[in-house]
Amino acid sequence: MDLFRSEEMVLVQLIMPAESAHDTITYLAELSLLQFRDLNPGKSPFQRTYANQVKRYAEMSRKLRFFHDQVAKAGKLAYRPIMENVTNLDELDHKLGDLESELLEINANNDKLQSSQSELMELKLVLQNGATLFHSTRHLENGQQLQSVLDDPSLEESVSRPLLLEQEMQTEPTKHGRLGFITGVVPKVKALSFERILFRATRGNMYLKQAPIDELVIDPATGEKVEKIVFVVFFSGSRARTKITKICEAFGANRYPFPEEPNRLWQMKSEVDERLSELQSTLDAGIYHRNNVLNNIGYSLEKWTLMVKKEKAVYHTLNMLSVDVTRKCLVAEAWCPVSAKPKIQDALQRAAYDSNSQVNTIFQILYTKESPPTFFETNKFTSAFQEIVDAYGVGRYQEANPGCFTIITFPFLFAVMFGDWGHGIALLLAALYLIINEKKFGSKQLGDIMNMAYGGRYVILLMAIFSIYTGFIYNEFFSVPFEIFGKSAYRCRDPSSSIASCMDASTAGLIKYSSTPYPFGVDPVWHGSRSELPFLNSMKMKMSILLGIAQMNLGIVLSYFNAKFFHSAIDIWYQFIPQLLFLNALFGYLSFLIILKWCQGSKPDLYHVMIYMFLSPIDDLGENQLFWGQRPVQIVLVLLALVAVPWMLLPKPLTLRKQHLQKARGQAYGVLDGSDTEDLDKGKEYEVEGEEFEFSEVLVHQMIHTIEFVLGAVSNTASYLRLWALSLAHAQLSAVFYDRVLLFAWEYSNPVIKLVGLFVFAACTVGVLLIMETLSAFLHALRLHWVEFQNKFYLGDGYKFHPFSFNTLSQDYEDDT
């Protein structure tokens, strides 16, 4: 497995037999080593040799996700399937034909007896509180006074009038009959809408009563749940009769009849109550039937699922091949690492004994000029780190890659910004419980965040180990210092006392009493000291500047590797010699004066010689002189520095334009040694490559390369300088946390005060310090490797090499479910 290039990748051409094709597409889809081309991208899908048998698989998948929703809906779990023999696929479509219609006529009857049950329901609560309106109109004199009411002619005269002042067609007058009513069931929303139109419509012409029903109702039409009311509507004749009817239709009431003699409403009661625990029985038989079928289904619905899905993508992959004349052979075209052409060919032989054939498939190379896809074979520790240089671009195929760097460089840079290792532990412990529990969240189905987290566990795992080994060089544990790896070189100007009683340590200072400096890292004493931020600034400034320069190069180091390995010795002369003499003759030069300035303890300040090694590089550098020889040294890296940008910009496009003239020459004269044919078709090809080649627009894309990169040197470089900001605003937060939250709290005597101060100092620290900022650092991190890194060398202008596999449609279809 090599990660620096992708994995070496080969044309192939396969004719294969076509009664054995589909074994072999089935058994090159169990390898996941070819990608293959897709030969008839002129047709549509319907007009592709196995389109009937797509349509068909599709129709079954169709079929097995209905199977799946029926069992989700049933709260019943798909249970893994036992291996078994594998079913023959037509009488598996046969068999899911049959378990639909079956499960749609229980699901029909069971629909059927449903309504009914809701109806009977409602029916019985109307009986039950249609018996409670009725008696509570019995004062109105049984009716006699809401009786003479209604029979007033005036109203009944209003009653007739249309809303519209239209005329009618005159009636009979009107005979006074017995009052009717309607009873039923409304929504409890629709209760205040249906009373004013029946008022309306009626001109008041109408008694109304209502009962609210205290439990939900499922309603008959939608089997949903609701709030729904019982009425009863008094009327006179036979038009507000239709009227109310038409009303009730269009809310959506449920009438129902109400006898109004009290034996016969017992009886109708006592019907209703056997009606119901009748079509209970036989629902819960349904139910129980209906049950037994879904656990056989979902016995055997993920092998089912499994099975139509492969089919379904083998005859798709079918579909790609195009048909030999005789309609015998079938060829297909794909891309494959060149390491695994053994394992195909014994697939290729297999498939051939297997299906009985007595031809076995041409295996043979392709050569082409077309890029080739890029492939990486990752494991699970470095596929998080692939995908991060694949979010920025796919390499182009066989250039090198930053992941096996990025392995190293992304958790290191990370740490820079990120350095306790107090927190570098409470990450570690959490990249390890999903380390140690993966198989656990590999197989369950996570949520975004939780999915990201596990996904890069390992990441999370490296980048906890740095944050600890730089936690020990910034001597940092929750912003406290230790002394863990020997005593400190500085004590207190009264030796009497501690460092820790020390007035001094913020006012006078320390005083070094040991030549042997502090083991590994910080000095402990330096935190807490009158001169902690500008020592920690100027170290980690300096820092940041030596680690940026340091990647920067490496950057313009792989894409010297690059050229040589694609014999490119343009970009090595014009591209990669000026610019590493560019960024080094200024920046490190910067970065060989900061290691000097350290190794000498000498104080010139450095900012003054890089600003006049340009405004003055001739005079006298006086104190800030930090060798013998500088300014001769300056006046050489400057002198580098200007010739390199004239470098980079001309002699590459005017060597392209050389080389072209040249070729075209060549051409040319090359088309006395061939035919008429051959003359005509090189002419062609010579005016195609001419039009492709314009030295301006070459000139052009040089020019803005150079200008790139000369003002990229100098904001990158400043770029890298986040590394100190973020490590200086992670320490004072930190700081801040424990000295003004815990410390705080720890001056008070009271228990619950101490406990307080502890939940919000812990809260504090896990929700800014291990949450926000360790996705703040990561995406810085993350926008070093991808702009001030990866842009020296990486093009990312490939594409990725998507096999045809079945492991991934067993991936798709636990993602289903």
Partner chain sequence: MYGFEALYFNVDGGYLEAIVRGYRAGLLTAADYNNLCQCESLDDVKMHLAATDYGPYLANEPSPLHTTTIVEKCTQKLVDDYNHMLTQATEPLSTFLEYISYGHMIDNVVLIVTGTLHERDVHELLEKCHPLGMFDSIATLAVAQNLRELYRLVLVDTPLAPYFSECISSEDLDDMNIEIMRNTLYKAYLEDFYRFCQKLGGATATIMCDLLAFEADRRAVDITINSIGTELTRDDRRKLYSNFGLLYPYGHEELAVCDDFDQVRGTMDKYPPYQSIFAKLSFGESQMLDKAFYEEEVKRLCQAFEQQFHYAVFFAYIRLREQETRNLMWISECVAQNQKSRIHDGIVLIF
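Just the form predicted alone so far, so send over the form predicted in complex with its partner chain.
Below you will find a single chain and nothing else.
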């Protein structure tokens, strides 16, 4: 039984010659069976032996990341294989450096060209929009002037008005000549504050005209596409010019010259167009060249990245090894499964041979008191179940693994709550879909929920199969009963009417006419009849208790196997036996009564039996008597249960105390006997390693355990009743959807209503019953395993075995991209 106990592990020491260390670690990583221990935890990363190599590979992976960004930026490219195939890492380092500088140079050139191109583009836009701006401004000016002249007669009250107007009119022609202007382009987001600052700086003595540019413009400075506007500022005076120039600079507004004469404007436009087309062709050539380079890089980028990652991981591991004083060999300590020893030795030999080392790596086993890591060899089927257990806690080294039982009990308990073979088939189809497309999904990055479903596909498969089985037992198919396994044993009270038209089935009930009961599961005609709920409730409740008691007993029995495996007689005698007695004296007896009652078909009240077994054990049982000698048996059972409590509580801590005292005395003798210093040292070591023993602590601990178990026996049994509750809820919900939605809609003759009804039914079935109910039943099954089952024996305080491996690295790479 591989899954029952975790692999036997040993701590091994590898002493490898420095020259072959790198190859050795690489081979071992490919084997992925060793978990290295950090032997220099006190050293900071840059003080370690191979810090320089790690730095170098960090630098290389930085370059690779840069290439990755560049390739991603360039979009989808057709990768072409390059002629030379780089395998040597030194070569790769050189090559990466060359490629990087080449790419940087190309980029710098392109950027320069790009920025001059976008400058020209902006100039072109200014020239295009400027003309209209100027035109409208002139128009406006004339119009305003006209307006003011026209308005003049109406402003009679102002004495100075004509004077001002006169002045304005006098200066107008000259002023227009001196009026300076600046044209340019400014980002749209800054336009408003730009205008405000201009206004403030010139105290309002300026006129700003702006026109938005429709398409996005590439900013020459940053190379990003932004919305921009073209502006023209009119102002007067040279001080204003310097101010406005400064403000333009501050706002990142690019100024461009704008000729006033139309023919020069036209000439400039054509010049700009010409230069733009020239630049475009240069730029295209540059981009073509760059894409070429990137194509070459892109082809082997992934391979290189993986290569560098592997090297980096190898050096990280090498950094964890301690260096011998002579610096000629490295010492590694690692955990490995015992069964993997031959494989490791083989790999070591191959490594030594391939690296032409004269000395083989020395491989020896160290003996330690440390607890080894827990390692289960799982496959794709069992791993999901082991994950369920590990999510609660990784098992202590070599303790009994509940994962091995979970494979069957988990889907089964789920199915008890989810019993419906219609739903089961739907779930089965989903699981099969996931399993058939396993390879396709496995290579893809899935979403969170999809990933979860994919990871648990085999759990879902088993859950579905068991659901179909329990569905047949409950005789539910989307809450419709089917008569598959034979003839029903019941019929209507009115012999003339069939079951379907039986009027008093839900009031008076049915009568039995056949002596042979329905062969498998629940009789289909009971569905909807008077006796359906009382019968199903009683059956499911009792079944829940039986399943619960069985699983808890299994838990206790596993604690016996644990104790036996670890040679702990105390745990067998003072924990396992009283626990087993206590649980079975109360609830084991109840289970026995349930089965007996089923077999006899008698009608005693089991609640009454259980309650009065404690309250008045010597009273006459009356009609609750199920078998001969029941009273003395019950008295014995009650006494056993009562005795079991102190039995659990006291002997274990007392024995431990006694053992500790003996050990301490023995140790004292040991120290006295040995006169050498060596022996003294050994004694000291012993003291350090021996655990502190505090009697009160142990006692309290045991008390908590006992109380937990005694109370838990009751509460855990009650907790299993959730099996009944959830399966009832599931059956009722599906009945509601079927009766109230589908049948309700089917009564109408209108096909649209039928269609809507069908759609609502399907949506409810998938959304509520198949997804939500699956989740809730899953969670309850999880709880029953984690709490009710595992608390009987599972410590779960181990740590997982993480072998050093390249496989996890390639996964990392996929995550990164």
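These figures come from a predicted structure and were not determined experimentally. Take the two forms, superpose them, and find the largest set of C-alpha atoms that agree within 1.5 Å; that set is the rigid core. Numbering follows the first chain given and starts at 1.
The Cα position of Q210 differs by 2 Å or more between these two forms after fitting on the rigid core. Y397 shows a C-alpha shift below 2 Å between these two forms [criterion: core-superposed Cα displacement of 2 Å]. Taking the rigid core as fixed, one finds a CA shift for M463 smaller than 2 Å between these two forms.
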